[in-house]
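We begin with a single chain expressed as structure tokens, specifically the form predicted alone.
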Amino acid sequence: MKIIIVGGGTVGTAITSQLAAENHNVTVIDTELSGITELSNICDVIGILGNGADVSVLKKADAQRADLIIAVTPSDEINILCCAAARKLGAKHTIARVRNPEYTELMNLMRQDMNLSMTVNPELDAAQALYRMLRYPSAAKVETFYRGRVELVEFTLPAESPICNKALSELRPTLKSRFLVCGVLRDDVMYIPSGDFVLKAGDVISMTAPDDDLTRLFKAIGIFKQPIRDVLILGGGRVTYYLETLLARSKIGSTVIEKNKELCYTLTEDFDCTVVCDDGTKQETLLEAGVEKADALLSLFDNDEQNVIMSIYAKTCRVPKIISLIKELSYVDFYKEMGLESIISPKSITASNILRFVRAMTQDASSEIESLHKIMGGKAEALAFIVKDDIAGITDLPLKELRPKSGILIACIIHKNKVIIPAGDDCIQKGDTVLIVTAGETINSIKDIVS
């Protein structure tokens, strides 16, 4: 497809690389020229200097035969003028990224009669992610599928693990529960485990279960941490903000340290929640607001390197739950390496967003893409597939007859509302909605599951 994308900053530069690697064919705008050549050295991609939202730049980047428009530049307002004028000159879809708050339910309202098939927002779509990790903190990831009722969750194996040392082929009968281990990274190594995989001590794991039977799947593998009740935020910026509407709806307290005194206001004014007007880097101010008896500590500062040594700080504090904010995915397994279990990144969340919307656009008719997650540190994808029609060689047919390509895994069905974590004798059928985890094949349909 022929794919324009107005901004090269750290959600453009994202995105670039996933829709690159996927032989697209791309061109960035962007008013930085050093961003664009880097880009274009890096992703073999066109690069085009110029205001996204002038007519003469969109025209010579051919905006009027453009498939997609992705707009993401810092500016809102720019972003949704440059898909108004490239829907003007032909452009077959846009999806524009919009952060302010302020717009968020106007977008709503608008966006048809704006001509927008889509709108992003990566401070929202962190938020969304914080609150599923604060209401399972015994997972270092998760991810929902199917309106809240499945979940994918990551955890690091601790070495006093009862299921440490054991085949997967035993785990079910030990562990009383339902749930599918899909993938295991091991050394850096991904795999999509067979019965006969033996699991290790440090060993990351993604496994999938039903909403109801997770609680007693943590414990029965000696993960499980009690409920956040009390969680203290450094930084007020956006994504707090929209943490904030959030935690209003649940039984979560917080406590948000924020040194700019309008963003306090703000906060104060819209939530209930305890603000205090100081600097969240400040080892007296941490000790004051209650870091030692805080449930979760949640650093959101704008800067990377703050939000680490931050929460390197919050584990010497012994403060159970621990969530980092990072931008430049570059150092991410550095950070790990240091102990920071669970970290979110905001244009990651995005890129996938949007990468699930491209790989919609190319499909057939017989599924639909509900949702896509890139997990496991990016290296496999979990997909939601709504199944339309009856495909031959898939549909009606038991999965132990079924052969799946290398690296392909059929994590769940949820057949007529009732999930189920699937085995040999299930089939998949017309109506289902389909979790696929898969490593290193791109896939676009259901179709593709299979050779």
Contents of the next structure:
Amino acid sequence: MKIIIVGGGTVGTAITSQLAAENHNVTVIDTELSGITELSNICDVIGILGNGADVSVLKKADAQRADLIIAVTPSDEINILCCAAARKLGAKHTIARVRNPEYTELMNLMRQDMNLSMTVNPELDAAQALYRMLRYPSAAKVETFYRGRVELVEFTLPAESPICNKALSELRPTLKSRFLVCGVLRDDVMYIPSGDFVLKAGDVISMTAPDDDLTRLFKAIGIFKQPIRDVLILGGGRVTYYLETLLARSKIGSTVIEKNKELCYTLTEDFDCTVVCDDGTKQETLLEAGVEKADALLSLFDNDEQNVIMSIYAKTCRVPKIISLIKELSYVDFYKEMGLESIISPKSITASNILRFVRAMTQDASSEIESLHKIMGGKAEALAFIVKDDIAGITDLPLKELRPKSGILIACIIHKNKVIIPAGDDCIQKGDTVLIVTAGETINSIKDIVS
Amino acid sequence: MNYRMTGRLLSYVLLLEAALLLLPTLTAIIMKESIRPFVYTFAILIAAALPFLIIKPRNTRIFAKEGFVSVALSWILLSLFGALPFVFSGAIPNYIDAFFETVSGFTTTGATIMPDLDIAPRSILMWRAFTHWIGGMGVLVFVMALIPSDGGRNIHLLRAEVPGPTKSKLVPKLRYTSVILYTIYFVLTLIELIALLIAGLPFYDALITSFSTAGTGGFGVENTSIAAYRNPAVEWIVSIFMLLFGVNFNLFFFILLGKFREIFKNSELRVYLILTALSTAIITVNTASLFSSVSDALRTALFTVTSTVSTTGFVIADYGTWPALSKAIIIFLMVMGASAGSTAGGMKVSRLMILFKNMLRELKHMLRPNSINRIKLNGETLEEETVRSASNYLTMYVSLFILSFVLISVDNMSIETNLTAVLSCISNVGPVMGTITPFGNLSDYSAFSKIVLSLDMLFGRLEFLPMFILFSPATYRKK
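Moving on from the form predicted alone, please list the structure of the form predicted together with the partner chain.
Now the complete complex, all chains and molecules, led by this one.
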């Protein structure tokens, strides 16, 4: 597909490298020459210098014949303008990044007129992910599928857990819940495990389970943490703003520490949370805000280094749940080694949202991608497909007779609103939603799971 | 340095060369000549390529450094192995001579050391001309069209191999860019072949002449080059195609896309055509007295001008005996060369334009120190980086020229011969003037001078940087 990406910032870079690797024809437009040169040195893409909302620049990028334009410059206005212009020129689909909360309503109002295929908002995506993590503090990472009915959770197996050193086939009788282990990350290698796979302490496990069974499951595994009632948030930027809108609907109380007075005012005006106007990196401030008694600490500064340092400090204060916001993903492995378990990155969430859209465009009519998530630190993907048609060799076939490619696992089937954690006798039927976990293989359609 | 990955790229190049030997082998079969020289070389190439194909690189990441080194090394290796058929067949018994001839082939120079082509096997002459065709567009560009690119880092190879001050892809995917360039190249060659056949050349001669023109090389079948055919139609056709192969290939792509505005916007093309017309006009007037008719003078002048400016080096008249003004113009065209992004050598018209505009800008800056001036080319403002690298190119050109000029003077040939030999090799033109006529050959030079001139051809074809980087010790330091 012919894709134009406007803006070569962090999100732009993430999407560009991903899409170029998936063999799309990518053109990048940016106003900075250095960004373009760097991108075209590491990815097989072509770069154009200029403003993405300038029609002559768009024409130079051949926007008339583009299948998709993704506008992710730092400015919301330019993104909206660029998409509108590209659409007018003849581009088939447009995606704009719109971050300012003040524009949320505008986008709902205008999406039709502007012909936008999709808007993305990294900060809102990040806030939603944070909210899910706060609801299930036991897991390092939570992804929801099928309107919250199925959860895909990621956690590190502690040494004291009763499931350590047990084969997967022995687990179901002991745990007495429905679940499926989709992937195990051990020593940086991703495994799609079979029944005789033995779990060890320190493994990062990815598991699907129905929403209702999750608490019971966590208790049985021995990683259950008390529900969070009180959270301390460092930094009062956009992510915090969006998170507060979600927290307002829940029972979780929050304290925000933010240096900038304007931001503090906005937060207090819009939400009934405690807002402290002070430097969140100072120990005195944190102690005063009650860091030692908080159920959770979210470090959401603009600066990665500050977030890492504050998270490590919170660990020494024995805060049960610590989540850090990290923008630059190159060092994530290193941070995890330093003990930061829950890391959230707005750009990678947005990148996978856009990726889902692109995959959905390339797929055939027999199935539709409902959602796509990168799991296990990007080493695997979890995709939910809606099966729209009967497909020979896949539907109405008991799973034990289905021979998927290696590295592909059918993690969950939702049949007529019922969550089925699949066993050998279950089968995929027309109209089902199927959750697939894949390591390595790129999947655009449900057909791709068999060779 | 990622040695394994560099080795792997070089192996691909050697495999490609092995595959390319099929054409001369086929010629040998048809002409009932020995295929042994090619079969032996084929076997040696496969054996040389194997080790690095078996060893898997630990990572496939290459940076600018690996790109430059791979390109420089692959051209040297191509020539080292490509020389073998000449030696095995006995056409050129001396290996250094054979190496010179092959470098001259791949770099599309066309300077020869073969005194008599009539006694050489036809298959060897085919191989000689075919190296022009491959070298013209670039070997790694060809490899990239064949192998699927892993990641985008192969762009470093394209940058190091494709000539010109600015380099860009035509389409986002590098592989398609290579495919498009080679398709245009192939189709143009085919059209010339058909035109020459219609003009009455035998198929074998037409094919060799087409390969030679397309790569802007200059190797032919006859000792007296194109003059041997005594066919004005052939001379017109070859002139036109030499002119065409000196045009930036991106422009042909724009024609295919129907973007004619890009053609009119291209100031390099304009200057290239104007200078060609002007030179032809001056030389026609200057040499009119030497010819029986004006049309003869015009045709000869046009042929000589297009042959020199496109750095092909075909000859239909001994211009060594022409008036000094005509010779001076020919030497200027030799140094300049044709457009960036074509198969021609030389400094390139656009680079000269940048240097000239930069000079004017400096003068203006002297008069009004606070004035801001940017240099434009083809309707677009250039990055200062590009201007700087053009100046750097000039420095490298002059340095290499002076050094080589002094080095080959040890053979005690005339100054004019030495001067034109060095310029001709750096610009990949071929013919020389002076004691050796443009029809002549360089076999009188010593082995030492032949090596110096071979290196000049490689430096010139790759526009200096890859070769300088290859020979710089800093490239191999860990830090």
